[in-house]
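Here you get one chain, nothing else, as structure tokens; it is the form predicted alone.
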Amino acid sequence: MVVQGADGGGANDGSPIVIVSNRGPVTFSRTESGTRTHSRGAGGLVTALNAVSRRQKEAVWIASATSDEDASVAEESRDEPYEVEDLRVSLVEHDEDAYDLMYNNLANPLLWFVQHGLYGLPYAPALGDDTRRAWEKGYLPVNENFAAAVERVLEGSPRGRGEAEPIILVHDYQLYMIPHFLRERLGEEPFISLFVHIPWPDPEGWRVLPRYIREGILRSLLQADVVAFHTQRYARNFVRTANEVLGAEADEERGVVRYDGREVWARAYPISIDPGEFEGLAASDAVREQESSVRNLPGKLLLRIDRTDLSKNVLRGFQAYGRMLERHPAMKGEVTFFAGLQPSRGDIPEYAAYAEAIQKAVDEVNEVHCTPSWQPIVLSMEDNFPRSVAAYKAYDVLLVNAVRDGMNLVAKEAAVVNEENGVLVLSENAGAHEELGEFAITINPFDLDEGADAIYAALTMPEEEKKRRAEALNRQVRENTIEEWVEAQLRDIDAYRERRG
């Protein structure tokens, strides 16, 4: 069993610490008048990280400009953060052709899809020289220049390199090569970690990368101090990952990999949410105005809120609906099924097919079990969280029905502000998962028969159980918020770093 993350206590000794992530916490941009103005990152893992640069003041967190004015900002910053609200920020530019290269076809529809174990394999990936050009002339350039840019501001920091041990946390796929890069600059002296947000496959997975990638990548994860996942299933996943692949000497128990020399933990860190933010924005005006569209839908509220992601198995979520109508018509105008969808790369041809696919889904259950007075999807394709916090304090049955996630923060957030003991339905390969599923009905995310028995379980579940569960539900995310993720962390860098000497 890998170790979890500590959850208590923990703070660093003045050393300097840079986040370093592709999303960055805010992006500039220029009014009419000329006005230089910025706005908030969305998403839970910039709200995470948020909670980390809390923690010191001179905290610098590094991330890829994104807009014109990021670009004008991150020339500003080279030399010095930029200060904006209570951050520091380092932006930094990619060459262009670069970062597209990295992004759009290696991270996203290649290891995004490895991770998320999305392929199917008798026909895709098929891999050859475009892949390498993606790998040589994006990933790397783009990872070696987020490199370049922490030494900068390590060198410009006030405590200056040297007195005081540095900590780097590097976030996510897109930038696993970067401990390679440190180290080559830096040398062992900074404490480093990667906390990788998505799922970790087991080792047969990683292998549909070709070997390149598959052993630079590890490679390199193995020079960081920490690798931290959300789940305990994928700190193992990766454990044996390198075991298998790169022949590391691993230690499943504990959690660690040797590997040229050092010692690697695998660590388990469940994100979570801030619950006074949930409650805050259930309580505002413009959550208010958006409950009405919601709770006026006929009968109880089914609810799916959800990126037009192929990992988020929205087309059998639908699917598994229409068959629960089909074995129970007595239901029908008895529940409506809202669900709130994000867009989701749209430029990448197999999302804007599953965009189709989902239309054609919910038309199909439509058609076939409409009434003159009832629609059964209520389909929104639009960003509207105020819409999406209403519906969270409405809904009777949420489902999260995930191929895999890393973990899905909906199931956390919804659990708090909902004020109708709604029941959850999970994916148990959501990450989430570990932690939420004995208070959920729990399924197989490709068995539509399951998911149907499930759903309509969940409408039917006697009031006193539905109440035990969702306090359960919400009793387990108030105990694990996003402050003892942070803090977690903090104590096993200081455990890491005293073990080291």
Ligand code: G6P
The other form holds:
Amino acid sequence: MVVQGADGGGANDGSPIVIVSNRGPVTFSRTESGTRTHSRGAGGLVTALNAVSRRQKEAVWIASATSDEDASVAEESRDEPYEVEDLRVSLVEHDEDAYDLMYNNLANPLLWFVQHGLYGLPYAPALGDDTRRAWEKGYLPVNENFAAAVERVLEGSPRGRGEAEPIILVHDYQLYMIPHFLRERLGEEPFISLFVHIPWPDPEGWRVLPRYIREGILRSLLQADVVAFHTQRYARNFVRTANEVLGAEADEERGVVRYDGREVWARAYPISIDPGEFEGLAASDAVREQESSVRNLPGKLLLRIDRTDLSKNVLRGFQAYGRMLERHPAMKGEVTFFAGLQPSRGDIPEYAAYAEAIQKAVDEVNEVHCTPSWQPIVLSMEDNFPRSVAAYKAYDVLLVNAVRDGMNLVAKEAAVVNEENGVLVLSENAGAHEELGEFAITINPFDLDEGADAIYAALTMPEEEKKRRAEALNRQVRENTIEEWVEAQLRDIDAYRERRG
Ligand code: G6P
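Can you swap the form predicted alone for the form predicted in complex with the ligand?
And the full complex, kicking off with our chain again.
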């Protein structure tokens, strides 16, 4: 294990570390009395990057300013990172229109949809001038703005002035063009990795995007030193895509791409969680207060916790449940499906329509199957993290039936705090399936009959079998912790830099 600071060598030889992600670790606001306050982000990516930040205490985390108070912090942290809790952050303010185009017109509808395979291709997408505008006036300027912020942070960092090569860790699909802009500004010296947290489809999947986008993205990614994913499958797809789209020399076995005189490594590091953090949350008052609301629902608890995202396959989840009730009417009143769905990306028309479709699907199942004393589905479309964790503790069956998912951390978070030997029903297309599939009931997320059978099998599974699987799931998550996720990347950074000499 590489040791921090002067004691150790390798990636911790004093290199300044900069983390870059669109969504930041904290959001600032003002209280009524006018004092600045902040709330800490809870999403999976944020938890993971917190672990990097903790590991390398001097790391600076650059993220977009998303509130008015964030903008003030951005102003104040232009030259010096802003210290909050145990983090050093630097927020970047973007031009509002550019950010809107990047977030609502390019990254989330287009890239997200292509990478998760969400388009019904006979009808969508319909690309044109608007796409080009979103790319040129949104995606590129926002990415360039981030690159400028990285340069500023490095200039301000005492160790950044030439003593050790900086390490720049860029995260996710909103920021694919940063390696390109960083090389323009900083040359070959810094180590750059880009971690893709969502699926990477096969080369054919990328042919939906206009050539200037898919080639632009790939050329930029091949200016990084490591391109990282959650699964081997995504890493292999990336190597093949570089080969087929750009004609890059590709070694699929070793995960190496050569292009334009550079060597780029494609690597898989399955992201994880901090089990201790979730144990702490599970024992907290905020979570305990929520427990009765989920534990008092009639019968066994079937649970899903997700953002209201089309990739999560919420509608088919309800349909499969409805089908299970049709086939096994004796289950009426014996189970309640609690769906905690956090609102997400509501300014994008497809997401707004999806939220409506979810409500409709719930109403349909409830109408058909309800009894005077029982409601089959309880839907909560709000952001209530303590209640989600309370539900993690209490579920009998957890449904994760994503169309596709980079990893899906809900499956991991829930496994470590569940108290009921709960059974996981897991989509074969979630990245988590590579690690957890063996202990779950696997489903094809499109097959409603298979979904219905899986839910029934999980609800009626003998106690001993449930226990065996739940223990194995718990063990599996604890064996690959978030620390290991960070260490594996730092080891590869050392190996890469040693090779380059
Ligand atoms: C996924 C993405 C993240 C993103 C998160 C929440 O996990 O991989 O990059 O931050 O969803 O989405 P949002 O659009 O709210 O940031």
